[in-house]
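Form predicted alone, single chain, as structure tokens, below.
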Amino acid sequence: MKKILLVANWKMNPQSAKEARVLFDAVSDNVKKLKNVETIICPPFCYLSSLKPSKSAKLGGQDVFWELQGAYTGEISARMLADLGCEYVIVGHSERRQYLGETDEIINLKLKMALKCDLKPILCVGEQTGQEMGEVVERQLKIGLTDIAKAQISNIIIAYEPVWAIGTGNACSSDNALSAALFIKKILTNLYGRFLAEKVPIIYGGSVEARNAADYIKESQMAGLLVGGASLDAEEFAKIGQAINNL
């Protein structure tokens, strides 16, 4: 049985390295007993060097650049992330699409570079308010996965994050999340065949809390969760972990 993925996206928080270490240590200690959960913490890049990954809490980056090195001021390469102990990296988060103009083509390049450096990308897809889920997610997947080989697809995690649910408290219903998961599997099956599609973990993100966490795993058939705001509260994050660990 594969472990349930529990990914913490700290975004641009906390505001000091000391706070980051305290939070990371608290989370690491809280998740030690979660035998059925793989916990991945994605802090701001500047804190990665002061955090030590372990069996109970692995590290991930929040973003990655599409080149290995060069004159790209302010960017972070996949090799840098790997050198700091990262095993995972978030790619194509809606906030980067919205505020920084990332296109599906750019995200495709980032995916390829992450895979080249043996990082496991967490590819975020999802629609905004008023958009049709199927149309948006199909485009994001087809362009984002362009020229990703069959041998590589099982190393990618797909995170369905409806933009309207992120940080709003307006969580997606378990039925709608299930519909999205099944639709994503359908697209992956069309692209890679059913056998490989079944190997790709699909996780949910968007106003995840302890009270709704188990529903997304049990009722929506998700392979894990991508947690934003609640991941900054070590106790609440632990409760989320406990809720899904006991399934």
Ligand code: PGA
Contents of the next structure:
Amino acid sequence: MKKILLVANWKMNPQSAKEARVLFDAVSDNVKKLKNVETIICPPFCYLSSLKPSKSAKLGGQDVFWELQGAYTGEISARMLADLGCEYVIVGHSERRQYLGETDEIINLKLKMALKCDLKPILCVGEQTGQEMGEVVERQLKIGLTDIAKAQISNIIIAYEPVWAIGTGNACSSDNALSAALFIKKILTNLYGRFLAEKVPIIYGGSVEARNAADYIKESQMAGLLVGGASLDAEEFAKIGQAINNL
Ligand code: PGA
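Switching forms now, from the form predicted alone to the form predicted in complex with the ligand, please provide the structure.
And the full complex, kicking off with our chain again.
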């Protein structure tokens, strides 16, 4: 059986390397016993070198640049992430789309570079308040996945994160999450055929907590969760892990 993915997106937290190590160690310890869950922790870049990934707690970046090397002040390459022990990288998070002006075209370039360097990209898609889910997600997927070959698609994870649910406490209902999961599967099937589409994990993110975590796996056909706020609390994060491990 495939493991359920549990991704922690620490965003721009915590504020010191020491706190990051304490949190990472606590989380690593807590998730060791979760046999059915693959935990991936995505800290700020500056902490990556001081965190040691393990079989139970893998590392991911929160972003990546689209070129391999050169004169790109402030950017971090996919190879640098891989060198620091990352196996995964979040690409196209809505906060980067919103505050850093990332377009679907930029996100496509980042995805391709991540794949080239053998990182597994976690591509975030989702609509804002007032937008139609299908319209937005279809565009984000079609442009985001342009020129991604059939041989590569099963290395990508799609995270459905409705923007209105992120950090608001206003989590998506499991019915709506199910509709989104089915819709994403449909688009992937159109692009890659059913066999390959089935291999792409679709996960949910947006105000996930221990009390709603299991619903998305049981009722919404999600293959995992992307957790922001609650991933900064080692105990709450462990509870989320237990809730999905024991299904
Ligand atoms: P949240 O964030 O869990 O705090 O809503 C999720 C995310 O942005 O990935």
